[in-house]
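The data below hold one chain only, encoded as structure tokens and taken in the form predicted alone.
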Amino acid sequence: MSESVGTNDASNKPVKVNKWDTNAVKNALDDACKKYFKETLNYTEFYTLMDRRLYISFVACLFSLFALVYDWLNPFPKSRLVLIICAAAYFVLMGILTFYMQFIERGKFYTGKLVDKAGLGPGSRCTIASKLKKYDDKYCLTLKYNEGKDDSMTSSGAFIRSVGNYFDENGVLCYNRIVADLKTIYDQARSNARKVK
């Protein structure tokens, strides 16, 4: 039997995915992690990783748009040099975007901060990354917890589980199961960071 809760509220509606679609399964698990950190732990999400990706894409699209408009105003023989420059710039920016996603983001899908309610401490930051290879059922989640302004009080935790642990036979996400694993590694990383103090 499924551990998911069915209600009329759209935000609490059970998540159902095609369990053979690796991307859909990974996205559903990632969204469940985000939901836990936002709603249960009251973390505030930072979108800087995704914003940088959008800025690079936006500039690349501006080069494409400029080439299109310039070619429309000055037909091909006159616009040859501008088209070459814009196409080369687009190609370079897509290379930068690919490098950024592969080596800087590295599967990170959530970065959040928990502000100290008393206002005395600097709060804590949490970064979550996940990996699920195509045709593989092993979901790898890594959590990096940092308490304080510097990186001296940093701890991390990780787990590798089969996606079958989190979905029932109909492809419905069992939210309570992933929350239990998340809570375990979060509490472990948090206690390890406090031991460093």
The other form holds:
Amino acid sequence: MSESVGTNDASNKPVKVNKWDTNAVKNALDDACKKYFKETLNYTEFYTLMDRRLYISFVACLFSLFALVYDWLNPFPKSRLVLIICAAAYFVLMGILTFYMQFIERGKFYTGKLVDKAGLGPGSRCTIASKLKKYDDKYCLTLKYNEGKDDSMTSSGAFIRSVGNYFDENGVLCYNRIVADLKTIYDQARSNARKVK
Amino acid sequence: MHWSRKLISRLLRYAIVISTLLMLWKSLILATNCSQPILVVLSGGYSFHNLGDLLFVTNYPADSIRAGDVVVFRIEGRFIPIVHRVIRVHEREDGYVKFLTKGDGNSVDDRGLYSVGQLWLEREQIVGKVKGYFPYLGLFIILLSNLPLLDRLLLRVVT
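Next block: the form predicted in complex with the partner chain, after the form predicted alone:
In what comes next, the whole complex appears, and the chain from above leads the way.
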């Protein structure tokens, strides 16, 4: 995966990616969204979703490491039972991980919370998910907005636009454009949520 | 996102790839009941196998080893297993078996290769029976094993 020339939070260096690399393009767009939420809207990011995925992977790797070490110390016929248990556990965990990534995580790359500045009302929560197919140019961004104690006010917004709208010929990201689109659906979702109330 | 989370995420991604390959290999070991299910022939001339052939070995207990079978066996104290043909089998009524092997290209049997005083191979010394082979594929492994550090790793995994 190629790395984009990083933007420090302080500086405003333009982000340049290999425009033909789908992964890099998606990451650049996702990072721009995160940046907008962090800096402009002052949301704090929550990593629970990602952390759970990391924990599952970590436990799976522990099993495989244990199998490796045990088999090294007690060559095959002796380590048979341990190998069976570890291999079974590992593949089960891989299944769980795939299930988690496919159905629970589902392209969500940002979960943020906004605490009400006045400290009066409950804060709002926002989850953004994005999808960009491998050789496709259509970037689908979905935003889910929750406000209120039990997510009493919820609404979502989405847009599907070509990545060509956000990058110039050299692969430099036009931050303002993605932020403009993001802002539109965010404001829309916010006002919809309030209307439902 | 904190840099440590990014780093852990990346490391875990690589670790998962390596772990999956490792666990697939261990599963193959379990499936074939053999500690070395895939072997690379390091020296040519025995049992019609040439240098660089990839051998597929299984070790099912119900699969009896008969004279004429090509087996992989390991002598005590030697690290690299040998692939030769079984030419004689002695079986006792209680199920105890012992074997004599000989390389096809050799004019004498393997007694000279066995440990001092050993005249027959025990069943435990036999790693498995060769079920099939794939020519030339192992040449890449042999090339890699010529690199100074990799050969230690490879000899352990695929001898």
